[in-house]
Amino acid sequence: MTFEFFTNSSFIGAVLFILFAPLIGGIVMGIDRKITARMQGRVGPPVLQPIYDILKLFEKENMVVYESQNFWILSYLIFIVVTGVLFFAGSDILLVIFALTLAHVFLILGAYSTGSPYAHVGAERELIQLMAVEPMIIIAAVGLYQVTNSFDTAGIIQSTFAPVIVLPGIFLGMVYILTMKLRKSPFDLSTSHHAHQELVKGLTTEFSGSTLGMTEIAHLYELVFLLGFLFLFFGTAAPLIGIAVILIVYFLEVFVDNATSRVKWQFALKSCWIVTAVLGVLNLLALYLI
């Protein structure tokens, strides 16, 4: 390993994201809190509360029913982080995909270990959630590569103009499976953060100390991945515009989370895949068209 790549840009990204990711995620959390709770006529906790409550978390007794828990969920936040440090690197968006996808991968076995049938629950609707936005985020990178000619984040980023002008469809259709990756409701099927609808808190229901801390954790560097994933339709070419329109669509996201109750799991599936095909294929046949 070469003294070049400890200081090129790809290094330097990995590393803001490994350090300043939970921080970023938990003031993002934080906020949601407080517009959710003047949304509901409350004042709300602090905003840096998600991340006391994470340290709290750490201070607790870690009470598991099988050790297996604590290497499936350590795994799960491993390839959380993998993910991030692959994306901001400037790697391959499809490998950033895969590993993605693994990361829930251990999240479902372990929930699954814990031999409760409330987690068990929770697993399955997390495998039913990844079959429905996975369709979506592939051909997310499939219409990226066809608009800037690279798989890789770095040349997608670098873009000389804002893919979202030739991907309106697939960018509307990313916000719209963004809802369930951030588990709000109507879609929030096998667990949910602020547990407003629940008192069996689905696939994390037997998590506890250290090990409920390690999937908070995941949740933040997730949180902050997906909010970077949107901001590729963007890129370098319209970076301001970018940063609005999330801010903009984070607050619908909030906004739909407090006006909506859960759906059934058919539904989401199905609107999911609808919206996928729809905005998604129709985007891509057009684009090829072109």
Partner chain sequence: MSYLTKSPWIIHYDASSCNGCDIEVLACLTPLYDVERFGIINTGNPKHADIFVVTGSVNEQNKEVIKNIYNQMPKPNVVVGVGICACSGGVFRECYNVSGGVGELIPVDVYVPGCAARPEQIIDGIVKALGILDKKYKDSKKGGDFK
Second form
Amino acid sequence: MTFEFFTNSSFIGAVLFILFAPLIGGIVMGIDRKITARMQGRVGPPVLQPIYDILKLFEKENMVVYESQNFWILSYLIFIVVTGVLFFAGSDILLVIFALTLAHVFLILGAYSTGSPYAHVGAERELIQLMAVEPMIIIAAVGLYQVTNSFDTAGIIQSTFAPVIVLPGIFLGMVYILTMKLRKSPFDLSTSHHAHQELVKGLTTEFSGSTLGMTEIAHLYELVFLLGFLFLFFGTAAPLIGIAVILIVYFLEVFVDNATSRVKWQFALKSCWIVTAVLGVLNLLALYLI
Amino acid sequence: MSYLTKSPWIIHYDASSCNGCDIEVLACLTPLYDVERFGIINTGNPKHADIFVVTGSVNEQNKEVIKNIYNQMPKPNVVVGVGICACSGGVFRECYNVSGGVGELIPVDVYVPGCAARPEQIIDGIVKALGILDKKYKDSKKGGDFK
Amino acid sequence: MDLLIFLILFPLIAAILMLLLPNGEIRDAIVKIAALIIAVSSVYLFIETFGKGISYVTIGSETVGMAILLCELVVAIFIIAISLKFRKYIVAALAIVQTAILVYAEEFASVETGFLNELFVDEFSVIMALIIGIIGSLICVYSVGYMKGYHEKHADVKDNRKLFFFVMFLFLSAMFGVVFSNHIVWLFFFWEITTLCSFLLIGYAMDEIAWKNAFWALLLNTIGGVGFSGAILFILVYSGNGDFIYLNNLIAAGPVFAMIPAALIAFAGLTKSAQMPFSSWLVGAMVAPTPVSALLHSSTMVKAGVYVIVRFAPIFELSYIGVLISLVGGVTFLLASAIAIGQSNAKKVLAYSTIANLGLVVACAGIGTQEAVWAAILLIIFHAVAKSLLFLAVGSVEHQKKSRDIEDMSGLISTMPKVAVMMLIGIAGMFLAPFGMLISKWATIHAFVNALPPFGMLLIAMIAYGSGITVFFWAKWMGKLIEVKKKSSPLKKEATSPEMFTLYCLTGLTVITCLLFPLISGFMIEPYIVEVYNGTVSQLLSLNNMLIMLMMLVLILLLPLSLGHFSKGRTVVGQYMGARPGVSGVSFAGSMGVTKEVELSNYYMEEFFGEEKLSKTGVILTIILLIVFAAVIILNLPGMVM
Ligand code: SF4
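Same protein, different state: after the form predicted on its own, show the form predicted together with the partner chain.
Next comes the full complex, this chain leading.
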């Protein structure tokens, strides 16, 4: 199946994503916080807490260093949504990846534009993370293409068998970088939900009120998009297994988040690239042998 | 009720406290009291915070600091003074370098007395502050104070 | 098609005029007029040939052929003489070898070549001509303003602007010659002129380092020249068919006949387009005044190199020679990008990024499939526009800030807002969706997956890592430009008016080429590919995807409107500097009344991305590849010689 932008199914996918992704993302995040609390022997906040947080941020005053920072962050939010829309509408996966990169560059520029030392270091680290994960994502896209013969997510998802069967390395690699993408410990270098405070809040230090609210919404959209990306490895061939595996993976992410401490950027970059080379590139080359 | 009351993020500053109150504040985050139940998060960043929790008294060195943190907080915000030191200077009141409670510097909305203030009291004080936060938000909406 | 001859000869005439005119307003005006005429006639060429496919021009005169050969000898003798004067014996030796081969080939040619269809023009030539004509002449206009300031600031450099403009126009003339030549000996002649021009321009400052780098460029390019003359020797003496001295016949003959000459010429292309191991000359070339760098990097010189490789791309399809060329390109792309991370000198970053992007073009051309060639041509177009913009913008900043260091561009958006925004657009054009280069990168990935397995996957890995790296070094530069610690009032006059004019035009071009790229693709590149591959062209990027790209672009262009909304009703509070800011804002109050100013600087990560280490790796890797390349040629030789 090839992707047509204005067909019904892709349109519905896009609209559903725009409407419900924040809610789903918020609930996933909420469960995440709940599980984290339980792991620490606490009760934890209500499941809808992330959504309350965001709604609250929009009730606050919008305090800025320069007005232009809002422009970058709005662009970030919009392009994260564009990324997800393209993805769930079934578009070309490389295009999706590029839109994601674009969105992140906007976020980083927003942090830079404040001229704050903490945001600056956060921005640099976020860039390193971007550089660390990009190869794996592109390789994953190409791997999915090699298996399903389609660059369109609409085509990939309808693969006759679950791509993960022949792409186990790439799937594991994706799981590895997911930690970084979700900004979970040990890779929460640029900004963190935990109370690491040597960088204050890193990337988001200078964002407050609705600016911060927009970045949080973007996080939720991105979360749903990332989980959707993992789902491509199962597709309609094994949807239930796919959902189960994703749940397990997410639980592991939470576990790792709680069990590890932050690493240095050197390690983050090196390990990501090595994992990409070993799991990703070798898996790609191995496809020729099958 | 505004969402401010469901997700109060605090910034905690240790003025010249003896650390007694600080330990009690941190105790609130532990599994026993678990303030995250109420959506309370301890951020390290005034620009993200709604509630400014100050422990200890004001002295010449930290005046600027307290004022700076307060000015960096977006409105609506509230200030909670924790411990008798933050209320009035407490046992340090007469020290040569202490000028008194936090209220002399910035407007304090809730005082939590005690030496040290107990975690239950602190939580109680913060919950009280939430009501004030809510009121401030509603007033500001009416008056168009910000936004 | 007298237009072709006009485009080659007119810049030559303008060049000679430059030698005669003294510095002053009249010369400046004539530079502008000549530039305008060149630009207009290249656009006219586009209109004239639009939809006509390939057409040939026959000069048909033995005299012109002889004249070209003679000129070629003169050029060679000049190179030899100047090398001997500066005791660069290797350069001289190489030049002698190259000339000897050529003379031998002409003298002992076993085949009759005749004089027919020496010049030609097709869509690809037109695209190149537009790049040369528009961007090249814009750079000439820019030079008018820039060189004046250059000499005011560099009093130690001898004011030789006569020669400068002479060479600039000569360069354009030679470039038109390169892209219009069908006769390979002619192509080689123009090729040599571009080598010579770049030598003279790099050495413009005439101090020790300028000469050193100029000779280094000359050396590496004469190595390529030897390869090129080898190709001519092969065709004239061994091929058994004189028709092959014409590009179109050679390419039509297919890999069986054309592989060896194509490989040799592609080798020359590698040197000229500054691929590793030859990349160092282009980095050294940045000692020249900035417009020269812009010219070398965007519309001339290196583009001649990739032009010939892309011309021969159909020959390389699914061949080992092609794969080797691709791998050289791929390694160059990856390593040059990585080196760029460690550089804070803006011109050096640009130089390495040029090398990297050309590596991508070369990699595509080596793959040689329809899709790959499509991507390669797009890359050439977008790169030319955005890179010239960036170089010139850096040049203007350098004049104001007296530094070409990216760290010194901190907060440029506040002091030089216009130039900074244009620079941002240029940088975005280099790596961000939905701007130009990214479209090509996308197509490149599509092309690589279908390359000769398993090398395609190796190339994919290179591009995957390379694109992450690219994001890093560009984005941190963008960050530096917009990072404002403290607002200051903008400069009244950011640059001279010819400079600003050129920058505006190039910024416009960067955006317009992105907006029009479906048209460029549909009306220029696809017809060329249909022609070359004798068949229908497969859907390269679906219309849907192009539309999405356009929508994204429009979105980006609209988003700045939100700035108006955001400038209202915000509370402006300075940066959070921990709890103890100093009085001046972005500083910390230390103990004992000390104030510590904040210094923000980017990550360069030299332990990972050191220039020396990576260049060495690149040179070794590519030399190994080239040795294999030579071995493949030699092994194929017996079967090819008639
Ligand atoms: S109130 Fe008591 S416990 Fe708290 S800071 Fe003051 S002296 Fe220490």
